[in-house]
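Quick heads-up: it's one chain on its own, the form predicted alone, in structure tokens.
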Amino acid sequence: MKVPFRIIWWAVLVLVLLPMAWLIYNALTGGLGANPIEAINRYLGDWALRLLLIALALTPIRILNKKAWPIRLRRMLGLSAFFYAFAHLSSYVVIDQFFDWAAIWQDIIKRRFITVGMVAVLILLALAITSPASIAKRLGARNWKRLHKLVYLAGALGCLHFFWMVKADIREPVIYGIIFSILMIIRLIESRRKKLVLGDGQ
């Protein structure tokens, strides 16, 4: 029996408002343990990252099952992932520093792996205000693919900016930078068969 798609888009933003959900729950119920601020800002960057890269595997997926539907979710969860990703910088910003924009300045231009999230919550920003059918309509079409190409930056950065904070262990943040090497890959393969296919029909 094929499942309407409504419902799987429902079941899948249901999915993803799950951790915020339990973020929520441990924050009132003290569950968060001797460092809550750490533990929000931590949780809410690792569901970034994680939305961000299933974001990016919808197409790999349609690659590889030849099946459309996956990609009708792309929106949503490339918006969840800047969800959480906000809501990850907001922490910084609000709980962590206080707003203390001279120390968060700071960090910006000394602490390396804040630079380079802060410029992929940037990307993400811009690739969500441009979300909408009409601001692609007023970009065109063209210029519209070129900017939300950037989400690949995004991902790469995000990545990046996990590896160079964890202090010990890596292991997490490798895992991740492999999954994002992975889709990459995916998609280049299928760029090059499709320019020998239209090489081949010329």
Ligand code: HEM
Second form
Amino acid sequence: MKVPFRIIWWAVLVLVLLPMAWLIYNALTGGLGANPIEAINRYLGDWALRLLLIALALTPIRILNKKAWPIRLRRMLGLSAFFYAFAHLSSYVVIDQFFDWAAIWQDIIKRRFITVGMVAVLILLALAITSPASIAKRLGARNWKRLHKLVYLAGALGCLHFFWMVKADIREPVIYGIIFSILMIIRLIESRRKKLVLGDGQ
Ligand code: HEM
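Mind pulling up the form predicted in complex with this ligand next to the form predicted alone we just looked at?
Up next: the whole complex, starting with the chain shown before.
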């Protein structure tokens, strides 16, 4: 039986909202441990990076299984990654720094992991703003594609942000880094293969 794409789309949307629902539930029932501010901030950061990597995995999945439908989830998953990254940034500004803009600015220029996190958020913001079809049309397909290639940089900076943040146990950020690298390698191999095929055809 073939499941209609609309059902898959809604099921994935519910799945990406579940972590937020879980966080709200635990925040309301006191289930966030001894340091709830840190727990909220880190949890949202984790999900921002996971969803970004899942969005970046859709093209490699298409390359490997030759099915086109996962690509149709890309916009929703990319926007979900931005949603969690924005919530992560908001938790830092509101409940961690209490809108202390001077301290936030000092963090941005002095702590390298915050600097790269900021750049990643700005990239995701630009991609979210330009994601509606009407804006993509106004930008032109070529410019839109060029701009949206920055998502790879956002992925790399997200991994680097995590890597530079941890002080001792680097296992988790290294795993994210390896996953990101594998996704990039699959894309590179495919684009080389395409170039070769096109070259042969000339
Ligand atoms: C202006 C932008 C950002 C700021 C200010 C920021 C800030 C922070 C802070 C303060 C922490 C926790 C540090 C600690 O507890 O010692 C953190 C952790 C983290 N952030 Fe960000 N971040 C930003 C952007 C991002 C982005 C764009 C991503 C992912 C795409 C991300 C993913 C993470 C992850 C995965 C962690 C580690 C969570 C863990 O320990 O499990 N952050 N960030």
